[in-house]
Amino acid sequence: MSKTIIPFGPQHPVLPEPIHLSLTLEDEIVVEALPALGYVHRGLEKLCEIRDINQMIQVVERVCGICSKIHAQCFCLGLEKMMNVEPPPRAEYLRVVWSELHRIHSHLLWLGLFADSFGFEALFYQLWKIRERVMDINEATAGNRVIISVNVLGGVRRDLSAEQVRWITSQLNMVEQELKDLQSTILDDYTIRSRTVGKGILTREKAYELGAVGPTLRGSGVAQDCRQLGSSALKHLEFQPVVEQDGDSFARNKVRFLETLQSISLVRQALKGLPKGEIKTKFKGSPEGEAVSRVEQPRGELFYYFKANGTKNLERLRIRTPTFANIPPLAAMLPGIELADVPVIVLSIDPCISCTER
């Protein structure tokens, strides 16, 4: 039988990144996928030799703009941890706050997109209409609708009334029922079942053996989340990993939605139990030595390394993005697939190629 080589994008009409992919074809069927990756460089790393260690909070948001609030708290974290500076009780409550509006509105995006790639257009309206009220959200209590630029160095730069964490709350019980509303839709619908049901199935032991990580990690069954880590106030909260057995597209589905009603728990949480007092520290001097710091993105683990030199300017910064991780799964469960399966089971790791790229 004859073997055809095809390219999938870098652009394609289904997705909104940048991915290309060299597909090897017997008839309709995928025998091999290889990726290739660099269309997107920004040199946003080596900014840091030319850029203080303030200003490039501005700069790694501009990472990835969907979770640039958790880029900005990963390299908050790393800093604060080479210079022992310790942020304030209320703004870790804060910053968890904000880090799952970002999760929230991160998987609403991805869940529309996914319908769409199917041709769910009804589904996809629907659940960008309900990402509007968390964007709503982030306008009114930070001034901006994507990139938010709440952290700084020692907390917080905003805080939050009494008043707006009511409203929050409102705001987030009106979310949370839209969203059970069309729950037996994404988890239910023949259409979502028969489109992802049996796709793009990633073991528990290929997840863990090509280094998955985020909902692709836990849609094989691997309970790994950086937010066990108890980072920020995230150890004061009740939190357990959301965890699907199958590891096909459906399972990563499932991941994302039961995630975005937890994380409307875990804002729940932060807001009922956010202390009175301060939202940054005061601190003195530069950063000197080598550090790393890991959260998790909407996508999965984040991991930035540093290496400062004790003046106003990181030696080197290294980042390594979930996408970046999620590459080698993703060619593992290609061959064997259909052609027209390609696009939604790539869709169903997240991609973001500008982030992994950089």
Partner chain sequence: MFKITPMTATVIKNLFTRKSTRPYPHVVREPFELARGELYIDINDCIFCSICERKCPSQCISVDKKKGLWTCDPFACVYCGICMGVCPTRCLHHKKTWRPVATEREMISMQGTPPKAKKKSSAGKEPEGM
The other form holds:
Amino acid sequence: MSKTIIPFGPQHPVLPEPIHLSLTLEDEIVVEALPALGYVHRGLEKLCEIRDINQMIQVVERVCGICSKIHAQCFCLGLEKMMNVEPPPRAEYLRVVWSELHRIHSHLLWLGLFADSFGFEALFYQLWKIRERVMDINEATAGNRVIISVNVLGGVRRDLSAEQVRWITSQLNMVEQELKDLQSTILDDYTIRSRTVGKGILTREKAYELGAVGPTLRGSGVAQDCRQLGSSALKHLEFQPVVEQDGDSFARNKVRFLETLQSISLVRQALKGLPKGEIKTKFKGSPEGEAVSRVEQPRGELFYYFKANGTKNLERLRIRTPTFANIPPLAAMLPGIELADVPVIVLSIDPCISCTER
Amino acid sequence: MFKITPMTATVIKNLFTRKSTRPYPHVVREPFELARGELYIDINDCIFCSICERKCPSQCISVDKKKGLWTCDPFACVYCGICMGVCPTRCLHHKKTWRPVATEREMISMQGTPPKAKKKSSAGKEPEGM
Amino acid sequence: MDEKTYSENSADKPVEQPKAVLETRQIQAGSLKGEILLLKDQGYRFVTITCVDLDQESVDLIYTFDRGLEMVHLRIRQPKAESAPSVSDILFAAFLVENEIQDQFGICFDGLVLDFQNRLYLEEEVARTPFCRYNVTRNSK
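Would you generate the structure of this protein in the form predicted in complex with the partner chain, following the form predicted on its own above?
To see the whole picture, the full complex is given below, headed by that same chain.
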């Protein structure tokens, strides 16, 4: 059988962002998949040399639009660790509230896109309709819909009033109810199961060895979640990482769906335990030395490396985003599957390419 | 056997309820109280200290102290509200609504009175850099 | 300048701070693969490689590993003129980041399993290394 090479992407109806895969096919079966990047590379890491550390918060937020809050939080956590600054307890709880809200809307976006990838338009519309409530919460509390820029070094910029807390809770109750109405469809529907169960299997060993992160890792049965590190207020809140054993597209879908419900519960817990007090401590001086920090993004573990030399600019900022770590597992997932299933499986790692290339 | 899931019920209900989308721009949602929309300046309160210029993460503001000119590139502005927070005279504000869609790139340019008295006559002399 | 008094979050005023230290283990480039295999046997998995521009001659390569949310960092000092050993044959996940460093810092990796030939992010006509303060010029291989 002769081999055919088919270019997949960077422009493809199912892809939200430009990744290119060279698929080597034998008949209809993929035998090799080679990723190629470079369509949205911006070099944001280099900007740390001309923007000062306060301005860098807005820059790192733009590494990834959809999880901007969590990028900024990772950046702030790293610098706060370097300078031994402890944000006040209220700020830590508020950070959790907003980052979990981000996780909810990111997962809802993905669940919608995933439904769209196999042509389930009705589910796509429903999920995005639910997501709109979360976007409204973001806009009403933080001022912007997606890139909410609430983080500053040493705390957060906006506070929540008691009335807003009540409103968010009631909105989230509705989100939860609407999501639970969709649960039987997302987890049991025949069309979804036939397109995802047993497709794109990543075994536990492979996932661990190839450095998969986030739902891709947890869908393969490894219970690792950076939120277990207990950064911010997460150490006071109760949660268990969501784990599925099968390692196929369906498992990753299920992990993300259950994580959305888990995040709703985390926001609720954080709002309930919201301590009173300041929302920002003074952050003075310039950092010096090296540090790393990591947090859990909707897509997985985010890793930052900082090197500073005592000036207001960082010397080196390195961002390892979750999709960057998930591309080798993707290349390992694809061989052996049919061409028609490639879009669904590529989407199942939740690729965020502008994240990856920065 | 075919069974009606809660989603089917929602979909059927959707057929008989109001649309979730609205025909923008004919119908516009009420803006939220704390939303950060278009940036504007009360130019009479501005002292041209150019802190906003230096603190802006996207460097979209430029301040000319001599001419008393405050210029902002609204296409580069990221609506973060940093300038609003650092302004010593609190003369920068965000409107609650977004800038309307434009067909041409346009800078926001505001002419004010420079702080020092010796340059007072410049306000009339210098042409506005629109 | 009177503006300084207004800046609330002044990063410009230096305050005495203890230097933040990242615990890393300095090793030689030759023993890198042995150390990595040792870590792999202990159940560590690869996180990333960080390349830091030091001076005109050399860069730091920091290899980060993780086991159950606990991290280990190995550091090698790499002269810019020499090629670094590629670890992508024992850690397939490293191929992407090694290609990235090859693009951005102009460090060549020997034995890269999937070599994009400096074309992962960069276009063919680019001969500079965008992330270096001191540029490395590429000679065609």
